[in-house]
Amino acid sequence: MKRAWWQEAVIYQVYLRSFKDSNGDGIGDFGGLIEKLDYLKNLGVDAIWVSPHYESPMDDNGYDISDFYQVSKDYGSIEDVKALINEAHQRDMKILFDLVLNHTSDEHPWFEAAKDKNHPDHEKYHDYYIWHKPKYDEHGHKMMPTNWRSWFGGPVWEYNESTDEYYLHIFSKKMPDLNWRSEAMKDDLKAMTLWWINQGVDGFRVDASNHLEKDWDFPDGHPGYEYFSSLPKHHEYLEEMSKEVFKPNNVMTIGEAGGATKEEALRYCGFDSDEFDMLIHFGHTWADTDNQNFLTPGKWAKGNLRLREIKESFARWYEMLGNKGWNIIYWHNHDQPRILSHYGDDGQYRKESAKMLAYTLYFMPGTPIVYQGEEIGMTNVDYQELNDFRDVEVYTEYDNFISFGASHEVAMQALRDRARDNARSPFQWSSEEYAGFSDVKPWMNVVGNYKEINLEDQLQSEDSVYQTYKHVLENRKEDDIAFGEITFIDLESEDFYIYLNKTRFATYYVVANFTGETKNLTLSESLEGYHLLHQNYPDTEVIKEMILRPYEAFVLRKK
């Protein structure tokens, strides 16, 4: 099978708000972007995927579009968007952007029509949405349609006086979900997709992909997720989608979804497949959760580190897709905790545990998606008010918490693990005031420990985090990393990420001790014709009868 370039290439995730303000409006641009293009290319990046830069009042950073044709004033302009696609091709870099076709912004033009039976075009735009007239209790009270709970919290539905109806939102209420029953509705996404593929732009990341279908019975349920992601027929309305304007475009896509069988993962990104390209799936991202937890429930949950879950879910997904589809690795996205605080040590193994981590990951096969920020060992947040937290998500659990039971501290806490906020503070660039992000105060604030961990001191050492990513993905490229096969050493373990990567080239031996104690380990492979390539401390001896430090790891490679 010939190759295709994004089975190469290493994506590099913008968060486009936090990554550099080129206009000292305290939010991160295009312009900024374009700044930092030379950095992401040294840095060993091929595509740039960019967080939604649409029009949109900001209600959840982006993915509430108020308009698909036009650039958040936040931003910039068209003009930007297409300078820097000019100036990514020109540097041999593709430039992806997330597609959001699940929803709009309650402030969008069809909405507004759609909820207005006075509007001139209110017939038209109300059949875009999900509707449902009100049920009535015993004593004649308005009732919901159903009992189902949003992902931010709180019901899905919300009450629309103008047409006595409630429409459903399985994010925010901010957030109407779109009617993909509707021709006339697919037709315009059609042709928005269209239009910005003509712009330019190499790929998309499908947001939200596997919740475009919905149960038009609506049972109810409690929380009814059930009844509003990854129902069978969503997967017709993505083969249209692909048929349509993907495939005959010849643009890369990248899908979203969460837990899916072997006949779901091939028919979501097989070879033969007539969705997508990749699947970003979530099976390694909230391996720590505590089920006994009721006063933060869910994923906000903090506890113990299930490591044989995170190696399970890779095992899993490069055994489904085999050879019969491409597979996707990362450790977290815009909507997780940042890896360090997650699954390292942000405090006195910090630098160890960000080298552990890429390692682990980095030499796996697969296309990888580097998060912005990962590269330099960025960690979660230290805030200290509720008012420092900028997610909508934020504010709405923090009362589903406060209501549960937990203190004030304790749900604070719980929002520093594990709000999305962590991965979207400010690029720390330099030790300068506000990281270098800005001349101003930022949007958000900045980590308060940007002065000790920053991109202008690691580009001056060889020892920093930065410089390992640098050498790892240089690593990737120079013996066919992607293309390999895998296989992993007990798996069963709660202490060890090990595994063995055989590609055209080389032997990859990757040992890695999860945890922050020391640990004893029995080598199972023989160390013959194997030599040293990475160490995350100094001194590290590889002998068959090992003690391994705190986060300690390695990497051998045998030609």
Contents of the next structure:
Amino acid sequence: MKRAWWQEAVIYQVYLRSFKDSNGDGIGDFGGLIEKLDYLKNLGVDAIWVSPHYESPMDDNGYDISDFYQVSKDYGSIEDVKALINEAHQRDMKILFDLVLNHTSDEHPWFEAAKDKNHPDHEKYHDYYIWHKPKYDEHGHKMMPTNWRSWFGGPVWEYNESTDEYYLHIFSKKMPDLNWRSEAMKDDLKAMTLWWINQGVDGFRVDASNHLEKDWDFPDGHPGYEYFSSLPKHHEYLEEMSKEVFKPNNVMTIGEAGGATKEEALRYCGFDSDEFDMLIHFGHTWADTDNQNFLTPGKWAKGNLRLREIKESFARWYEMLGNKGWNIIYWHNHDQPRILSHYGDDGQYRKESAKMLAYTLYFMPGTPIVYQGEEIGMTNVDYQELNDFRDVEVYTEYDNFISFGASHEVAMQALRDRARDNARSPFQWSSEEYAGFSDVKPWMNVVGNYKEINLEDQLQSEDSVYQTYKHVLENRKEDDIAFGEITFIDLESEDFYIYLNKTRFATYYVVANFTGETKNLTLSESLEGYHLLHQNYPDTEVIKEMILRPYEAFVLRKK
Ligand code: NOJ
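The form predicted together with 1-deoxynojirimycin (NOJ) is what I want next, because the block you gave corresponds to the form predicted on its own; please supply it.
Complete assembly follows, chain above in first position.
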């Protein structure tokens, strides 16, 4: 089979708002991204996934779109978008946009018409969203149609006076869900997608793609995710989009869906799938929750790391797709904490664990997505005040924690450990004020460690996390690592991350102590023919019986 460009590519995710400010308003923008294209090219990046850039009231940093056809003034203009695409193409890089099809902003003209009985277009747009009449209890008090819980922590229903109905929002209340059973609505989304394709974009990451269908019987259930996630019909919608819009125009697509079965995995992103080319899934992203914590529950509860769960998730996907589909590998995106603080150590073993994380992920097969700042070992935020946080989700969840009995300090610690904002603080370019991100105070505070952790310093040091990323990404290309065959060794181990990746040109043997403690390890493979390619301690000696120091890891290669 002929290789597709995206199988050989390294993708880099840019969270535009926090990448680089070029016009002195404290907000990252297209101008800033264009300035940094050479940097990305040099790092080894082939394609850039840009977070939503559309006009938006920014309730959810642009995932709440009020005009799909306009570029948010925070980020620039359509001319800047064209310049970005053009500049990227000149450097042989691709641009992927974030395509949000599940919801709009409540300030989108469709919703403004839909919610207002007296609006001239009310009839036309009411059906673009999902409405339900109130229920009443025995005292005649209005009740929500169901007790489903939104992904951001409150109810999924919001009452609308004008029509005496509730509308459904599975994210914030400023993000009403679109009704994919409406043909007219789908036609509008298809036309919009086509319009962006015509601007020259190379592909899309399709947001919240497994939520498009809902259970229209509206049964009760708390949180009720099964009634608005992964329902069979969402596959039909995706197929329709793909057959009518994506495939005929030859754009690459990445879906987003948690919890797929083998059959579904192939349906989403098998080589002969009619949906996506690849899929972002989440089995490895929260492998350290503590289900005994009732004060800050769910993903907010930080517990012990379950390394086996991480490896098993990757192994399951390699197994499910086999040679019938293509995997994505990534540590985290803008919705999870910084990987270094999450699965590594952002204190004493910062450098060692950042390199260990690079070796363990990036010698695996598939297409990698590097998240901005990961390549310099950026950490979680150090915010002390609740209002340092920006994410809409933080505020509903903070109130929940307090209502569950958490103290302010406990709630704040949960936010510093787990909030999405951890991954969204401004990129640390240099040790200048505001980390060289902007000349003015940024929309969100820079993390206080930017004087120790910044790109400028790391470019100058051979031993930096950045240099490791650069070399590792080079190795991927030289040796066709994306196309290799992986074998996990000691998959059950909660301490070690070990695998072989056999490519056309070489075999890689990756060994890592994933813990902050010293561990004994007997290497199971013969060391014959291997040489040491990477190591995160200067004096690692690879022998059969090893004593691995905290986070000690190395990569062996043989022809
Ligand atoms: C998934 C996105 O990654 C996340 O940031 C966003 O809040 C939701 N979808 C809603 O669009």
